[in-house]
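Have a look below at one chain only, the form predicted alone, in structure tokens format.
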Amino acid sequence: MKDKNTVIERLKKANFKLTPQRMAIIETLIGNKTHPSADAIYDKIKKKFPMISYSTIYNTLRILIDLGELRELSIKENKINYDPNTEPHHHFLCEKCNRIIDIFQEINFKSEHINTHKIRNYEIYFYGICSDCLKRIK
């Protein structure tokens, strides 16, 4: 998402309602680079709107994703996490904190292909230990 009246017109242009609870929605990705589940959003949008539910969350995501103003990641075991950097880049997890972190060092094939597969795109997803947990293991 590169700013909140892109994705405004955006799902104005798709026939979207911009209802409080999905801007709030917007507003919660907009720069956010922790990468939050739906229930991360669901924790923090509940307390200005106590009665929203995970539909209206879910809804929403799914609706940004196919918008193209958002990623859906799979880094994590049984659990979603959202991108609101739409830009090519890879991902981390520290397997000491559990902070997803953006890598933006490019990755390089020798060929557009592998096999017979003619390659599109692609993402890569890194594990181990961040340098900040390195630094306090030390």
The other form holds:
There are 2 protein chains.
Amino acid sequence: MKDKNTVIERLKKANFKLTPQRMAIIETLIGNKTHPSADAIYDKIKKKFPMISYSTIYNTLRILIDLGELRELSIKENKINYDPNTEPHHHFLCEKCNRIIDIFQEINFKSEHINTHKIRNYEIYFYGICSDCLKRIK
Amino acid sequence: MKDKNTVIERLKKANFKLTPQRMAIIETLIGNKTHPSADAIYDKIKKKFPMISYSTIYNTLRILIDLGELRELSIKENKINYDPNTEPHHHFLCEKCNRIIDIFQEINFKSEHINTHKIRNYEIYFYGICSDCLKRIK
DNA sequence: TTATTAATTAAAAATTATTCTTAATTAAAA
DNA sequence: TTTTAATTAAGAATAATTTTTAATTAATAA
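Having looked at the form predicted alone, could you now put up the form predicted together with the DNA?
Starting with the chain above, the whole complex follows.
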């Protein structure tokens, strides 16, 4: 999800309607680096659309994922977090402040196979204490 | 979780009781390379203990995790899979047969920090088609 | 511009996985 | 043995997500 117009064009091309609710969800996601969960998105959208329902949130998120414009993270147990940045990168979960932080540092791994299994995708989840929390503890 | 006696010793040392239900759960897990979910374990234990309840399963799994004898995987969405092999290794989820396969191949990553964030642990999840399914497709 | 229609919505019920509560049971210590 | 503190089974509670359905609405065609 780079910019609103590109996402809108892709939705149109795939014959999805551009409802105000969807537009609001897209606007909340574009450039969002907080990796929100569905309920964080719901809470934000509810300010503009007090009648919004979770089905609308989940339906829109599903569409964006299927279009490849949104990425699901399983870095927290039993909870999905969403990342509108679909460029290859990894994630760090701070166990103190609970933030999910993008890791753009390249990990030396490029091959298309591992042990003869064909890789379509891979995720690296780091767990620890982020630099801000480390400072705070000192 | 290497062998039963070591796990039993560790449970004793930590003042946990060695109930038959717990022993059965441990026996199911030792050497188990299938990465079972709680309900797969429940189904198996139920054959021996038809009255077993999920709370016993989850309680025992929690103890083993806290003792460092069991590892939780978040490779599948909204589901926890358990791995009794606590040696460092990674996992591959086959999107065809849905199996979770151990990856012992070393990934070049050793540092204690990433971008000044302190790493306590990290997980690598690969997604794709396993070699068995690749053969079957050909 | 209006009518049509097919997609989308909100609401609520259902589902799934896990956790919590409670009273009864049992393993281990005294 | 008796005691007691941990553990159990059962089921209720919780949390996240999905499904169902009838009403609404966006986009297309008349």
